[in-house]
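Just the one chain here, laid out as structure tokens, in the form predicted alone.
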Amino acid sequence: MLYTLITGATSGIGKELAYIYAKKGHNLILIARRDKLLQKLKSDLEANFDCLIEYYVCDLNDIEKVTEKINKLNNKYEINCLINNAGIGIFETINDLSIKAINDQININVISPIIITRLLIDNINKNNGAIINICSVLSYLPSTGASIYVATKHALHGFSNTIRLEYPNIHVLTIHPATVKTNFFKDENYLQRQKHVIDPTFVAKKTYLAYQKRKRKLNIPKSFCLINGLYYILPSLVDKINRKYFSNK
């Protein structure tokens, strides 16, 4: 019996991914911090879709517990798709960030996905499976007030590209959305000020389609791949645009 494992499954993109993967008949292992929300999600999915749902409570900021939990799952389940979705963004300038805020972002956004991938890689490879890492447009574009977040997503992107080289039988897909309607942002009015905010359901649908087509990278919206290219050709211009329109989280 094959399973898809999703981290950060109780809200935002992770929750929507759980619904679309369950709808498509995937058995799921859901990981998140909140037990009651996991219970409710499991009940909803099993009531509406013909699939098996397992869930485990785990704080991805606790690296020791992550290692312990994933080792147990690895010995119990056959996994053919890993979705490293859980993430945290603390948007402050570097001099305002606490050491805890720095460590939390690095642990959740980079260390845990790498450890989970490391522990499950043989399982996934044996099943000719897939690894999907939810990155960000900030994995290749900077943003003021987001130095650690940018660094972590850049690291996850680079890690993904290397895994793809090392394991040619595994489909490695990175997802790079722009601003998504989530509870990431310290300024509660930030989303209202943005002209284009992406719904997490849209991201989930596009992710599943890219997974089906075995794509290696997905920019949401597509136009951001042009901005990525422009950044390397005219970085100063993009910096000016970035400061004026995008760096106000």
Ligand SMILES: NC(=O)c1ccc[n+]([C@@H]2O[C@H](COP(=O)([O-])OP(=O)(O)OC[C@H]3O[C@@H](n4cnc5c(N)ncnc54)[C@H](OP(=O)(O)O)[C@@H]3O)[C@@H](O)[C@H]2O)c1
Given for the second form:
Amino acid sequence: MLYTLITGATSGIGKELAYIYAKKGHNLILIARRDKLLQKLKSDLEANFDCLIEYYVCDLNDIEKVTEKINKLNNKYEINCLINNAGIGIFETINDLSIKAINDQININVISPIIITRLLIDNINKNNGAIINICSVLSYLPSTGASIYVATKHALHGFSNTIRLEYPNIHVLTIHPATVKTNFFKDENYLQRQKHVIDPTFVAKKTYLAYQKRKRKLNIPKSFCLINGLYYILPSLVDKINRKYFSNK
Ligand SMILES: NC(=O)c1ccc[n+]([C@@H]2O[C@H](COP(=O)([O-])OP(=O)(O)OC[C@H]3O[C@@H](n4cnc5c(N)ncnc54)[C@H](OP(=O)(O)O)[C@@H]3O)[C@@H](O)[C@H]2O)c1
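We have the form predicted alone; now please give the form predicted together with the named molecule.
After this comes the whole thing, all chains and molecules, with the earlier chain placed first.
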């Protein structure tokens, strides 16, 4: 029996991914911290779709626990798709960031997905599976007030591209969304100030399509690949645009 493992399944993009993967008949292992939400999600998914749902409460900030839990899962399940989705963003300029805020973002956004991948890679490879890493448009662009978040998403992107080289049988897909309407932003007014906000169901649908088509990278919206290209040709111009429009997290 094959399983898809999704981290950060209790809200936002991860929850929508759980719905779409379950709808398409994938058995799921869901990971997050909120027990009750995971329990409810399991009942909803099993009631509506023909699939098996397992869930595990795990704080991805606790690397020892992550290692312990994933080792157990690795012995118990055949996994053919890993979706490293869980992530946090703490948006302050570097001098205002606490050491804890720096460590938490690095642990949850980078160390955990790397450790999970490391522990499951043989399992996934054996099943000719896929690894989907939820990166960001900030995996290739900088943004003021987001230095550590940007660093973590650049790292996850670089890690993904290297795993693809090392494991040709594994389909490695990176997803790069712009602003998505989820609980990710602690500043309640941030989303209201944005002109373009993407629905998490749209991100999940597009991710599933890219997974089916074995794509390597997906920008949401697609126009961000132009900004990405422009950044490498005219970085000073993009810095100016960036400061003007994207500096208010
Ligand atoms: N929203 C955006 O604009 C946006 C844009 C680009 C990329 N992204 C990326 O998309 C991914 C999903 O974010 P989202 O927007 O869907 O945010 P969200 O609604 O806040 O969901 C985050 C998920 O991660 C889980 N999580 C957070 N800290 C955790 C921890 N310590 N241990 C285990 N699970 C943890 C949360 O579950 P629990 O609280 O239950 O643990 C939740 O299920 C993130 O990697 C984010 O960087 C988001």
